[in-house]
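Only one chain comes next, encoded as structure tokens, the form predicted alone.
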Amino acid sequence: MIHRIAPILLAWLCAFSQSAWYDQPYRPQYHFSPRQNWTNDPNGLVYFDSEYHLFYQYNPFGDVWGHMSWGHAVSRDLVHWQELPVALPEENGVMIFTGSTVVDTHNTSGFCTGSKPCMVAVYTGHTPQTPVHAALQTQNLAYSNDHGRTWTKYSGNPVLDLHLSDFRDPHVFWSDQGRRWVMAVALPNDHKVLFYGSPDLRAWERLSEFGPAGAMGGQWECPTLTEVPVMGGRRDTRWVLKVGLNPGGLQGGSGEQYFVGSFDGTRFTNDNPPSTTLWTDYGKDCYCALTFNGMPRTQVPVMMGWMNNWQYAAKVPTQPWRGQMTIPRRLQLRKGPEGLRLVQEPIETVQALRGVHFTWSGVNIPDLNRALMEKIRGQSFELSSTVLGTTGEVGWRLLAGDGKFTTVGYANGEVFVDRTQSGETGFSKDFPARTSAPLVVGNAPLKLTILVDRSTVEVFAMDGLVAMTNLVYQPAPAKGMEFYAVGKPGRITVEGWELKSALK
């Protein structure tokens, strides 16, 4: 009888102790974020063989940066996520810091046995600097035959090695125009992106460069180049080569811009004056997203990034883990009277945790949050809201308890995020902030998407045109949430739910 009973009780406390883990006050339910210890950028995203990869910058042994090494995470929804070990350890003194996985489905690399198709990590080595030697960054090679479970690394590291103390990053994928593999790397204190080309993934010949452009405010990191489908159009395409920008992005600290053009297999060609600079996100805390590599080709493009910003990224209040991940979003380009923009919406498998719906169409304000409270009572939701007639401010205090809450609104042109009271601020100058991007309404009804999670908050203006990414670390009780407007708008139309938890 006590062997018995003995599998049932095991799996019982495993079952308590992930729900333990994985419940802190400010643990995101639906976010990806490690059990422990500190995360930063995501790395190596790539599908295959039906399962979502996530590697992310992780220091295995505490909750501040260190001892870089990729931690990985699998998926088949892109949203419930499995933490496995530790995929690529620091080791003789060189970190492991970002770069990306391919799938070498022709064995290109010679690295894969069999017939079947290997993984194949292409990753920035750093060594630290001493008293007698400067920092080197060089990229490297790491092949796993058992679908990223086990990895080994290059015996002929590094594959490519400039002598910089700056060079990382790098972005590879298969080239269809130049029959090749293509990496983009970053210059960072040169704000340019190199562009090298390979038949094998271990030969590499310098292809063109791009840059300076756009915003030079601070370190060019974490280059991606991705082609992306233009809405409505019969399938037109261009490229999109995303940067991250640290320090000097448009909020403060760290932030990321983008280029859309073209790409013919050597070069990338801006579209756009080379003044122009367009953010990818208008919060604070979206850093170093990257596009998932493997992706079938009838699918759009999925994007996710690093939930915070290097001004207080070692601060926030989380423990036993700081760092975690945006929701992955799809990406399109949208024609708009100034050109082609791009236009990111929440993936669609979050809707698979919907609970508790909420419904309203109506102009009483008052009728509106009375309704909403007696339905939506939990930290983990999802809220959509159309406005018609925007004249005046209108918006929402969400994370509402303790005379704290965190405004998510519209006025005089732009949409914004106000987190100044929204709860624990005061473990950074930087971190209490009203964050905002221009968005002209005119005639058209306001639409907004609301994703919060605990500590995150990411908004998404008229579907999906602007982006907005914002952690809060409200008050325990805080759950509240109520609708506003200075002035008087038209018909307000609500839809909501409940999401429930990933991690259960």
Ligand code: FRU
The other form holds:
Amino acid sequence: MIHRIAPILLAWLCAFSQSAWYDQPYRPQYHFSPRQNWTNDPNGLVYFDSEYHLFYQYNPFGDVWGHMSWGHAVSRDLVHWQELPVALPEENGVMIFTGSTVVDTHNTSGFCTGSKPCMVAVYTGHTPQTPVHAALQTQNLAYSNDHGRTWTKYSGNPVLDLHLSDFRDPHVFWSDQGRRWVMAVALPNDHKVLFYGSPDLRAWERLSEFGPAGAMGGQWECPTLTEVPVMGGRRDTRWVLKVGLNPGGLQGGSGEQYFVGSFDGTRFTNDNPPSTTLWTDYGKDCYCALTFNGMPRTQVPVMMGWMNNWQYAAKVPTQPWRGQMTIPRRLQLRKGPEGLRLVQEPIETVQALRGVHFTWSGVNIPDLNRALMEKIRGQSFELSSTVLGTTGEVGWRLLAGDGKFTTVGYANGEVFVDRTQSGETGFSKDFPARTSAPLVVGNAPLKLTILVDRSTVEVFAMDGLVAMTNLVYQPAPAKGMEFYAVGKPGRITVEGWELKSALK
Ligand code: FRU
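Go ahead and give the structure of the form predicted in complex with the ligand, now that the form predicted alone is out.
All chains and molecules follow, beginning with the one already shown.
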């Protein structure tokens, strides 16, 4: 008898312990967050042998920044994540800062010993300042011959040392144009990205540099250079150089800008004048986003960011974890009147989590709100609305309850998210905020796609032309939602889904 009951009991216990570990207030249900402790930037995003790897800046010992190491999680669909043991721990006083991972298919590095290609991580080693020496940041390698489960730090580290205290965040990828590995790495205080090339990941030669250009507040960090398809074009692509700024972001604190241009394997050339500043995300909470290496060539790039802001990251009211990632987003470029602009769409695999479905079309807003409240009840959902003839203000009040709510709206040529009334906001003076983005809708219908996941609100306006990511901390029972309009909009079409937890 016990033989029959034991496996059932074990399965039940596992299921119970998994959801118990991940069911605290504010815990996102389909965004990655570590089971416990602190995380910041995503690192080493790579697709290899049917698995997506997410490494991330991680403190194994606490819920504030420190002892930086690479945490590790894997997924087969970019939505269900399994957390694995720490991949690269801090060691001998050297922290493991942000970097990237490549699959060395042809064993250029000589690190691959098995029948399968090996994975090579390129990261910044950070030696903190002491009374007797300045801080030092160098670029280093580690490799894995077992699909990222165990790692060896290269005995010849560092592979790149300029004897600088600020020189970090290598983004490495294979360049077909240059027929070599290319690294984009930040010189934070100079507002520059340096480019290096290598045949084997071990020896690096300086190729070129980019910057200063665009926004130059604070330090430049986390550069990435990615080839992105142009929508509608026949296999047309441009290169997007993305750079984090901290502080100096559009909405205060940390934020990210991008440049569109060409890359010939050696040099990045900006299509726009250096004064043009383009922002990847108009919210307060998307930083150090990184694209996946190793994606099949038929797929457009996928990018994922840290959903937080250095202004208050150490104070956000979550436990036993702090820090979470954005939904992975597919990237394309769309041609508009002012040139090419980045378009971001949430990864389509989220759709597998869709549960209760709601559709509605009409002009009577009280009717819409009655129907909606009867259907969608959770704090994790997807909402898509199209409004014709938006002359006044229109939008959504979400996660409403007890007089608290978050507003996602459109008014005066701007799409905005207002979290000043959203719930817990008092933990930092920089948290209550209304973030906005200019958006010309003209005669087109206003289209908003909104992903809500307890403490996260991600807005994709006009099919992803504007992305806006913001954290919110509202009480768990706050599940109300309503559409509102000031003035008389035309026909409204709404489609929504409750989204099931990816943690169960
Ligand atoms: C950006 C950053 C990186 C650095 C890492 C350290 O958020 O400051 O520049 O590598 O975090 O955790």
